[in-house]
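What follows is a single chain, given as structure tokens, in the form predicted alone.
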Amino acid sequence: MVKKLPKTDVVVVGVGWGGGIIAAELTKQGLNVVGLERGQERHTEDYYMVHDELRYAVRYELMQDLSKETLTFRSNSKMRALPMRQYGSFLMGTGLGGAGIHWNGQTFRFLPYDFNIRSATIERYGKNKIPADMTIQDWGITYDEIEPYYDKFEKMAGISGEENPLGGKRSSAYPTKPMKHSPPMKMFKKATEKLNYHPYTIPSANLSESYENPDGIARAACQYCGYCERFGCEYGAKADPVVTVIPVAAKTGKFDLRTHSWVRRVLHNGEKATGVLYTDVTTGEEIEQPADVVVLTSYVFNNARLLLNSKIGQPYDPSTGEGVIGKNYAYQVVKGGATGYFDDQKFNNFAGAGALGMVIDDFNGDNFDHSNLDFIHGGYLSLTQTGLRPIQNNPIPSDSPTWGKEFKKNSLNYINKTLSIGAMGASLPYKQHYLDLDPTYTDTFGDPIIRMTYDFKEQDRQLAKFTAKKSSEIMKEMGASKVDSMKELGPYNITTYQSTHNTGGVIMGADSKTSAVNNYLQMWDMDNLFVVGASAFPHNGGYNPTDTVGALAYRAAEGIIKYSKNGEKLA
């Protein structure tokens, strides 16, 4: 029998960046918020012994248990999808703070071009520049409209940085100064300036100096220990939800956080959401939490899955292009980088920080002429010093044997003589790429899991080849003795790590026929249901997504507060 609890003003599903920001902003305004998180509670103290590569980076201590829930994958709709049984291409976090705990902290704004990509592309190049099956669309919000929310997120998190010379206009400077420059970063800066590009320091959620944010949350500066990605921060120097927004919500006395609470359905009466149904995973008890407003703030896949399992919104049909739930799934194109081997120089690559690095945007967005190129958009090129770790790093040139005496010799020779330039290529949506419910496989409770249909397209292959060439040119200018780079981008491979930047499935827009949520992330079909996260991105830009996720969460919070007062559609 389902236990029914007293009604609350707002219930939030998933307490990471999105859920934490929503909870903090709403409780400050006096609303009662219940936060449901299916993982465990976490504190900074949990990471005092975090420098354990085997436990966290290899055995994925902070990630979702794939034996309880995973997804299935196929390259196209003619194939049978199979479950992802072990981690590879991306890492799905779990527990309080979600993926906001194990991120690197690279905090980029998307470009103005991203938000009106379709109209801007047509205006500059004509309609024929967009492939017939590419489903890019404007976001229903402009850069100027989202800018104040970027500013709010960056001040809350204390982002350390300097202005992007090719980015959108800023209303204020970053709240803290840029991170330190290591010798490889100086080499990258010098080489890119010589090539007439525009380098700048990567915006970082790893604090360059001590900082107190507008909510009164004080944090210490980064120690450059090199344990960010896949790890929590034992200093609290890396901004994450547990050390920034969740304490603000808790302090109000209006936030009821319930961990180990696995939400399985959004309950509704057809036109309105009435609450959620969840299972307490410690007891197995099924519980109904009624609410005036329901906010989904879980990871991309689970936001779409909850809507589909709850029969909310029209599922996307790739054969007709109709429907919106599951539409415009996109990933990231990161293989167009280059690795340089230096015979005469050594580097300390084992120190660093998750967002320590230099970057250029000369080949991102529409910052360069695509008239004679077989792709649109682009990506940033960066040299990062995130802190290599001993188990998973053993660089050798591509023509080196991978076993035996010569392999050992090259391993020892190049371990501290190798640098890499990475490319974060945009991923644009196609009608064949989508999320839906798998007809065969279920999770630990017997609920259908999400099915992902995706592969690289010619757009991605041309983009990766282009950025690989540019990355190689920069690496040669830096003085590398030998440079390796990708020659051809093969099919998408889910078994090798690339990026955890999945987007789409519950996209935003200005038209209910082509999008699931409006520009406050309010469902067109159910006005007291909001869906927050990278699931709202109509495409993925040439950047890490967290700054945009945070900005949209602040805008959604503003919308929910308005809605709670007047109960009207916001857009």
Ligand SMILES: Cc1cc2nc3c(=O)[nH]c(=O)nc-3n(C[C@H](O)[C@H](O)[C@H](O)COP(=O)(O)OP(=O)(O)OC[C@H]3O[C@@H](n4cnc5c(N)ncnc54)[C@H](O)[C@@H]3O)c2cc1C
Second form
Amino acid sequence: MVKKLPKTDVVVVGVGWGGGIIAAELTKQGLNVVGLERGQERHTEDYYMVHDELRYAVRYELMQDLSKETLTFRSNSKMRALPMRQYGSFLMGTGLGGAGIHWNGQTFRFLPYDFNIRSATIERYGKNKIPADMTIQDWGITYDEIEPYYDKFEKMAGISGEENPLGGKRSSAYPTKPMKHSPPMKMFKKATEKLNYHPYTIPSANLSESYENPDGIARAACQYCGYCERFGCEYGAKADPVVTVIPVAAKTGKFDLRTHSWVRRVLHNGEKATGVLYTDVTTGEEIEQPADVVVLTSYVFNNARLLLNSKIGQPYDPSTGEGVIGKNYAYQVVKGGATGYFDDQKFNNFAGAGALGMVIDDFNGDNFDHSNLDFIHGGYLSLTQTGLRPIQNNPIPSDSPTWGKEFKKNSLNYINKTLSIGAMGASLPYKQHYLDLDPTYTDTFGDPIIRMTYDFKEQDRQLAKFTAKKSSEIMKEMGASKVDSMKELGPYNITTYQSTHNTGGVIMGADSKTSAVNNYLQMWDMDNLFVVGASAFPHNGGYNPTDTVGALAYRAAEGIIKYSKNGEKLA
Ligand SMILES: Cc1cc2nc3c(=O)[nH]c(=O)nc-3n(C[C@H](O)[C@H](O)[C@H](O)COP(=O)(O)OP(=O)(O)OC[C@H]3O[C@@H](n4cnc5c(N)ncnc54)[C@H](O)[C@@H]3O)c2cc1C
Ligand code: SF4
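Here we have the form predicted alone; I need the corresponding form predicted together with the named molecule.
Below is the entire complex, every chain and molecule, led by the chain shown above.
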């Protein structure tokens, strides 16, 4: 029998960056918030003295347990999708703080072009530049409208950075100075300046100096320990939800956090959400939590899955292009980088920080002319020094044997003599790429899991080729003796790590026919249900997503507060 609890003002499903920001902002305004998180509680103390690559980076201690819940994947809708049983292409987080615990902290704003991509592309190049099956659309919010929310997220997290010379206008400087420059970063800066590009230091959620944020949360500076991506920070120097927004919510006395609480349905009476149904995974008990407002902050895949399993909104149909839930799934095009091998220089790549690096945006968004190119948008090119670790790093040139004496010789020779330039290519949505419920496979409770239908397109192939060429040119300018780069982007492969930057499925927009939520991330179909996260991105930009996820969460929090007072549709 389902246990029914007393009603709360707001229930938040998933407590990562999205859930943490919503909880902090709403409780500060006096609303009672219940936070339901399927994973365990996490604390900074958990990471004291545990720089354990095997446990965290190889065995994925902080990630979702794929034996209980995963997704299925296929390249096109004629194929049967199969479950992702091992981690590869992306790493979903679980537990308090979500993937915000083990992220790198590279904190980029999207470009003004991203928010009005369709109209800006048509205006500059004409309608024919957009392939018939590419479903890009304007976001229903402009860069100038979202800018104050970016500013809020960056001040809360204490982002360390310097102005992007080719980015959108900022209302204020980054709250802390840029990170230090390592020798490889200096080489990248010199080479890109020589090529007349515009390098700047990557905006970082690893603090360059100690900092107290507007909520009175004080944190220490980064130690450049190199155990950042895939790890929690033992110093609290990396901004994560556990050291920033969650304590703010807890301090109000209005936040009721329940871990091990796995939400399975959004309950509703057709027009309004009435609460959620969840299972306490420690006892197996089924519990109903009624609420005036329901907020989904359970990441891209689960935001879409919960709506589909709860029968809310019209599922997307790729044959007609109608329906919105699951629409515009997009990923990222990261293979167009270059690796350089230096015969006469050595680097200490084992020191570093998750967001340490230099970057250029000269080939991102519409910062360059695409008239004679077979793609639109682009991506940033960066030299990062995130900290290599001994088990997973063994760079050798592509013409080296991969076993035997010569392999051993090259491994020893190149371990400290290799640098990489990465490309973070934008991913644009297509009619054929989407999320829906898998008809065959279920999770540990018997609920259908999400099915992902996705592959690279000609746009992605051209973009990756272009960025690979530019990355190689920069690497040569940096003085590499030998440069490897991608020749052709093959089909999308879910088994090798690329980025955990999935987007779409519950997209925002100005029109309820083509989007699921308005620009406060309020469902068009159910005004007391808000769906927050990168699921709202109509396409994926040439950057990491979390600054934009955070900005949209602040915007949604403002909308929920307004809605709680007036009970009206916000757009
Ligand atoms: C290795 C790695 C490096 C990254 N580096 C960067 C970077 O440098 N820059 C950047 O911008 N981004 C980066 N990211 C991406 C970044 O981590 C995410 O964009 C961000 O954490 C998303 O926040 P979120 O709150 O939307 O989702 P999440 O952090 O995924 O939080 C969702 C939460 O919901 C919970 N949940 C899910 N389903 C349920 C359910 N049914 N019931 C209850 N709870 C549920 C999950 O357990 C989780 O805690 C990185 C990601 C990874 C994995
Ligand atoms: S590199 Fe810096 S921010 Fe990252 S885990 Fe180490 S000390 Fe923390």
